[in-house]
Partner chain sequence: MRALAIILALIPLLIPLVAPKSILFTIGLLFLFVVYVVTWDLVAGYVGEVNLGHVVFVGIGAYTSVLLTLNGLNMWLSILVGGMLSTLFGLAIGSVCLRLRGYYLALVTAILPLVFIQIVNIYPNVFGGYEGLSVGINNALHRTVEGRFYISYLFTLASLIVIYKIVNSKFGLRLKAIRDDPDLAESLGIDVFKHKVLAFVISAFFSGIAGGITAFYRLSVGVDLFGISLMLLIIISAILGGLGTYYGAIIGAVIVYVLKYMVLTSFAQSLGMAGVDDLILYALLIVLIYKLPKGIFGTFYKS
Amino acid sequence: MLPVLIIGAIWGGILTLVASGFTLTFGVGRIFNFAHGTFFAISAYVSYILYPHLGYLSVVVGILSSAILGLMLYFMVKPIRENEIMVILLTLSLALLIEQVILLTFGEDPVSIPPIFKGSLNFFGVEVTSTKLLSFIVAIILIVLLEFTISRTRIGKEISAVSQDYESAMIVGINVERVFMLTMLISSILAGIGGVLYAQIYSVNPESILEILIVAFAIVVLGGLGSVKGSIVSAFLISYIQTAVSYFSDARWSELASLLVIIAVLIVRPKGLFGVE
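Show the structure of the chain whose sequence appears above, on its own, in the form predicted on its own.
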């Protein structure tokens, strides 16, 4: 079980970054951002393009590109935010458009970023590359910072207030639009970091845009819509299920197994693990 615990924790950390951003966007703006996977892929592809010229600085530029895309999406969604169907159509169309642009530019072949650190470490007989260990550490630090920001800082309390009742938040003087924009920015940065971490361990391709979106959406639904804590718990739960099935059986069954668990949990608890009515 030790390899499952270690590999599952690494994959769970990356999933948490992506899913937490998706949760923030929905929890605050009530926006189902179906372009969320583009943040994940854009950061990886930009880093891949610029790596021969900028080296590891390309990773920073890649994350910045996802942040810029997040701000652009905020201004695109702002005029139609009250119309949920239009938001879904717009964000999904953007995701499909960017997927096609990447496909035409790079083809179907997956790409990866050279790892920042070489070598590996041995944990009780399990070889873990330095890149995987770095990804896990970065993910945990960012998760702790996000939780601290939401629960302890002024902007975090404003985010919580807007997520509960944005009209009341406006009445007490909170700049709701600033909060909306900030959450979209944080969401895109978290997904962008997840993308560059993933591309150093595995690889990304045009289909990653929708694949990571589906996984993030499933995690958010399982954890409870709008619950950051629920996203964290369910991300690691899904990660361990997929890792265990892949390790002891066949990787082709991992996604099916996780979806069956999600369905079973939602039948018993329709609002998710930590969701509210």
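Next up, the form predicted together with the partner chain in place of the form predicted on its own?
What follows is just the one chain, with no partners and no other molecules.
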């Protein structure tokens, strides 16, 4: 039982990292950004290319490039934001375009960045690599910061207001454009941080763009649109289901089990676990 708790917690933290940026745009900002995975991949690939020249400074450049892509996407989405289905189509096409560019430039093989911290720690018989632990801690810090920003700061309240009622927010005098831009920016930076950490533990390839999107999407849907807390709970829930199934039963069922739980929850609670409508 203990190993499940530890592995599940670490993996849950990493999943939160994967989903945190998406939670903000999709869950809170209600912008269907299906190009979320590209933020993730861009930072990983940029730091992968620059690593031999810049060392770990490349990680910072990687995250910056995600931020730039985030801003770019904001301006691309701006003229068609009213039309949700077009936003989906635009962001998905952009994701596929970037996937294709990466595929043609770097090939289909996975790339990874050497981990910052070597070695591993043993928790009750479970080997946890330092990088995984680092990612877990970073994830927790980011979650706390995100939750704090959303619920306590002015800009967070503005984001919530815009997500709930865009027109009233405008009437109240909130600079809606600024809010949209900030949401996209924060979201892309979060995903960028996720990307550079992920590439140290695991690896990133062109297909990761869609895989990450699917994982993040599943987490946010299960947690409920509009709730940062929901996404966090749901990331850990999915992680524990997968780990427990794989540990006590058979790894082959783990992914299916988590998907079925998501569907079951959606049938019983259409808003997801913590969804607000």
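Just so it is clear, the structure is predicted and the values come from calculations on it, not from any experiment. Whichever C-alpha set is largest while still superposing within 1.5 Å between the two forms counts as the rigid core. Numbering follows the first chain given and starts at 1.
Here Tyr48 does not count as shifted, since its C-alpha moves by less than 2 Å between the two forms after the core is aligned.
Relative to the superposed core, Leu222 undergoes a Cα shift smaller than 2 Å between the two forms. Once the rigid core is matched between the two forms, the CA atom of Phe26 is found 2.6 Å away.
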